[in-house]
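Heads up, the chain below is alone and in the form predicted alone; it's given as structure tokens.
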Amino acid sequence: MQACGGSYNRETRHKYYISGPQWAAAYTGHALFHAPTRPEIGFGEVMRKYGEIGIRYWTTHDTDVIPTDALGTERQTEIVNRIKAALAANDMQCSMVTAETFHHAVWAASPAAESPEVREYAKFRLRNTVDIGHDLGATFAVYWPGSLGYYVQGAIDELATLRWYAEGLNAACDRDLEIAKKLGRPPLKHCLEAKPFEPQAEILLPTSDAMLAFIGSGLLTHPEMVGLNPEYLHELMWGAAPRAALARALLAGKLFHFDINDGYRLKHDVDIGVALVNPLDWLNVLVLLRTHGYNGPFNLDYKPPRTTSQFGVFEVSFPTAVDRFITLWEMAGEVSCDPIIQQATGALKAGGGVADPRDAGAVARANRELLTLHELIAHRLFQILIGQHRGRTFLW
């Protein structure tokens, strides 16, 4: 880190709403075709390391820290109390909790399966996650319905499945309102996270746009409580533009939470660290979010590579991910006030000054040279990304 330069200190990192997931730091390097390459690590050590780095917020699935058979029991209370003590000891806060409704065998046919007892168990898990969230002082609850779908054609009734899934979310929101009123604190913000494929072959809510339609479908009793947690790579996986998906969520007033990482279009969910694949696109994403006032969390939902040692996870992987984000966020501020970009966008918005806007030929001729500014803006963004706007040049 010292050799690379450009690292920020703990106090600087604290100024940004960056959260570190338990599952990301505890990832052992395993996958469908891969054996683990790192030892397991508990939440106490994860929080200690995050605290040293300067990651102020911590996020978790329920079963990342509480065994499935302990949920809703006295053991859960004991574990949650230990979590609260660890958070306080490391000057951290829990910002988000999420329910694991995809890994356990009980979810083989999804949390909205035909079996009513599966659906009742799903409601218990969602309500219990709300309880955990309030107990830990969280602000957000996230739900990833990756197992909501099918492997073979005709296996499920899609309409019934979506209605059953809504019932689970309604149970979570009802429980939230009950607990929030009892504790005298605001309700949680409930966030849906889309993914186009994996683990099911066909997923019923594969994109952020699909989830916006679901929220507005009339199936939710408290749609105002439910928004989105887009993940950068999940949008990229199906060939979309993450910036455009985020823009649509902003327009709808539903961008509550944002999982940040990187990867490749139309590929596996590799969850690479932010901006290691698409730094220019990431700069554009953050320009959009800064311009339109997004002030929610940036959750480091990525997996340190299997080639990274346990030492490297906390000495290289997470510090550099945080610092790349901070650098790009501040670059995005430079973009917003850059005089060349301001002049170019101002000229484009002013138009060619044609007196009669019904004359298509005249309008096209008047704007033809102006439209060249699109490429100039893109070049200027590249200059800012590499520091060329500050006089950096490459001479041979």
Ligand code: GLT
Second form
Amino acid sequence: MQACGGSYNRETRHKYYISGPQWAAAYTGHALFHAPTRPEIGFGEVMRKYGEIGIRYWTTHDTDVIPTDALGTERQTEIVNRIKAALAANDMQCSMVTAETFHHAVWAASPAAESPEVREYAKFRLRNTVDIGHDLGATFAVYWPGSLGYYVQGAIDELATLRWYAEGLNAACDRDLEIAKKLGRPPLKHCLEAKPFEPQAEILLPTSDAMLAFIGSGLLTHPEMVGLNPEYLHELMWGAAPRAALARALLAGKLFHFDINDGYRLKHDVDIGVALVNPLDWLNVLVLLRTHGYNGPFNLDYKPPRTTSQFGVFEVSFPTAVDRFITLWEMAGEVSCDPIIQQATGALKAGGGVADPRDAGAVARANRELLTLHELIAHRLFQILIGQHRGRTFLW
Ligand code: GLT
Ligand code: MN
Ligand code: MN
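Right, the form predicted alone is done; let's see the coordinates for the form predicted in complex with the ligand.
Complete assembly follows, chain above in first position.
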């Protein structure tokens, strides 16, 4: 870890809005074809380790920490009190809460199922998660709709399902406004998270763009309270340029929260550590976010591989992910003030200088040489990524 440099201390790591999910650290290595390779661990242990590493913020699903049958009962109050004590003991804060509306059998037909009982139960869960969020001092609530879709054609009415899904979110926002007022706290920022494949064959809101359209559809009673939690890999999975998907969310003023990880196009949700697969793209993503003033959390939503030991999860997976993120964030700052990139983009924006802009041939000729700078910029980004701009050479 320390041999190659690029390891930061706890104080440095504290300066970034990086959050560690309960479910990521507690992931036991299980999957559809995989038995677990690591033991289960609770929130006390996770927070102790995150606290030691210097991950300041903690995120959780309701059922990561509260058994389903204890939700909304006195046991929940007792557990939430223990969580508050553990956060304080480890110098951590809860930044985000999310309702698990995908795993339990009750969600077999999604949280917006035809059955009114299921939908009533979904509203209870979303309102209860808002309650927990306020109790823990969170700023964000995230919703991944899970099974909102179908396996077999014609099984569900898409329009009704989307209307019902909106009713659940409306219930969460209404409850939020009520409690926020009572407690004198700002309301939570409600964030939708899209995933294009899994756990249904066809997903009704498969991308962040689909969710933007849904937020603007008129179905939400408080669309201003609802934005996005894009996940880098979930956009990559469907073949998007994650950077362009994030740009569209920024334009709409809806980039509230961001799940950071990595993986491959058109594959399943492998949730690999940030920038281990696409470091150059990650550098560019962070240039975009820095340039356009994103100041929300970076949530380490990834799964340490099942080959990683329990020791490795906290000694290798999390600290290296945090430190890669910090390094890339600082590099993105270097990109923004790099004199060569500035000169190149300045020249591109100035244009070729042509007397008559209605003369297509003259415009094309005047810009021809300038456009070479696109590739030069890409080359410069690569130099910055590997440190060549600081004189690292490979001559012998
Ligand atoms: C689920 C999903 C993640 C989401 C979680 C938020 S649920 O684990 O695969 O990407 O961020 O609810
Ligand atoms: Mn995610
Ligand atoms: Mn994922």
